[in-house]
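Below, in structure tokens: the form predicted on its own, a single chain.
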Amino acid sequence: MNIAKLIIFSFILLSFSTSGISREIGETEITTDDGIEVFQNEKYYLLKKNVTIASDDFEITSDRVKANFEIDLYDITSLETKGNSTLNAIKYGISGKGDEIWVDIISEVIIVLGKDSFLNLQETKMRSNGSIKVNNSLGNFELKGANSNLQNDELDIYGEYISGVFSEFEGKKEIKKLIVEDENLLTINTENLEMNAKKAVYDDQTNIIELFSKVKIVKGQEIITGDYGYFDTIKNSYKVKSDNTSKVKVTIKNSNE
């Protein structure tokens, strides 16, 4: 079957034959071995088996893609892939993996979609069975579903629902606010502390993961629960405390056994 190369600048070239065709500065390249099936009316385009677009701020592959347009084919204001597909977002320090990706270019939002989906916000690694959501151009992301991981040098976040805010200084992203919550128990693991929750919030004016409802944090071999409970990341301090209905629980295991 032939390969169809679209390389969108000025104007638009459709060639059948790749040899002798290179992408430049300022131009988007588009490959597929199904061609390329244009729906005028509607603004969109299909493109069908082992798709790739390439240009100067990100490529993508999949098996199917559909591309929005403005008012031109080069005009794309938003793509929807489905099968197998990848993301690399080298302007934005973005790349990520799904069975669906949808990226809308002007509010540079991505969402990642599917079982084992990822998406790397630099550092910061992002997992999940369901979505995960990035909107670079506000600062915010959301991860929802099973298995949702975030990670990065500092924390290592397990529950089914994980959203928080970033901002760019100095070219690096830096994660501002958290908020983790699991109704089976939420994880956060840092260096030397492991803990539980059915929520957790951290705001990085006060350096603080509050913990709220079956709390438990667990140091080598202490174990302590409650109600409430707090860890100063900067201080490498915590605390827990019990509402008028309960006790705080703390347990020392025997290092020998």
Contents of the next structure:
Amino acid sequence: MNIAKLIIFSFILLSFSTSGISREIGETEITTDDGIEVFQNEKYYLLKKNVTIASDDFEITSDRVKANFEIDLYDITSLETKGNSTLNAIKYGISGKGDEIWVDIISEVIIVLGKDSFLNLQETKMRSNGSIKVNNSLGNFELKGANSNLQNDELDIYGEYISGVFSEFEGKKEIKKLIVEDENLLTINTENLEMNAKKAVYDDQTNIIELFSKVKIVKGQEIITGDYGYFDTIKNSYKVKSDNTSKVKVTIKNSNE
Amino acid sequence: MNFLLTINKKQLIIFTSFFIFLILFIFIFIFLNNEKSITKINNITTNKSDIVKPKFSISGKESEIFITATNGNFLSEEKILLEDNVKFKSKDFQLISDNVIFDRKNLIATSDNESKFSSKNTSIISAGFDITENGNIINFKGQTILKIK
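Here we have the form predicted on its own; I need the corresponding form predicted in complex with the partner chain.
All chains and molecules follow, beginning with the one already shown.
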């Protein structure tokens, strides 16, 4: 008798709990506070005010979203959000925030735009006041604008332009190539070094970061300046050269200063 | 001998009864027929719609939208209030609502009642809608839920 009661109670409890979940598995639910405007000939629809797009794989929130489709409403090819936009795709280790987020579902391109934008790609954190672009299928990324920053376990990079290529190894994304440019000097921080230059190039084949123009390497109390430099990330060693017009300068700070 | 005296009383009673029953039967028959016709007239007079089961269509660029409803009432020369089970149907979608104002001249439909849209793998529930530009633009109004399978 007690078991029968328990089964009935469980069924009631289960039915109440599942009735609260509106979205079914495999379904994408879009909610808006101010409606949806469908343009059938132009093949897009506008989602207006407090938009939430929730699916099994990701969630997007924004003030306003434009969804482009191929054949019918279900067949979304790209999304363009505007105002207080967030993206969360836990399954792929991607999260982001910005004024605008563009997601091209076919080419797997994500672009985050606006001040204080960020895009986290697993352990790699990208920030910018301009734009952050990641092409997941081609495995490349690009950050443009003031205060652009790329951070992972080994490097902390600041520059006006940061681009690179990543590859996936055992489910983990690793940087293979990197180009950093900044007319007002870029900054690359490692565990015990700070590097400044106008341009830096990294290649994981050589494990070397090359520095070009107005090079400055700071290691502890030691400051070395020159026109060209490189840093070996495996050997943790560096070298600075100068062109014919200038000389390499080494400054050692007094620790008592 | 008087003729009346020659009539069998029994036969007279049977004949009279039969005659009375016949008249009664005819009276009841006519009465019932009259009742039916009165209810028919009543039905016609109580249905206050200007148009019963109205049908319209909007010819779009790519497809035609057929509009049906249970009742329709003229609000003006161009505008008709479509009431109860109003359906907009094209080859791609179906939209159901109650109380839709349809502008015959400009081919604009508008509703502030709960509307249910369904097409392939898609359903939309909204607080109302506007259909404009020959069915090209559908504006689902207010709090809206779109579900994609």
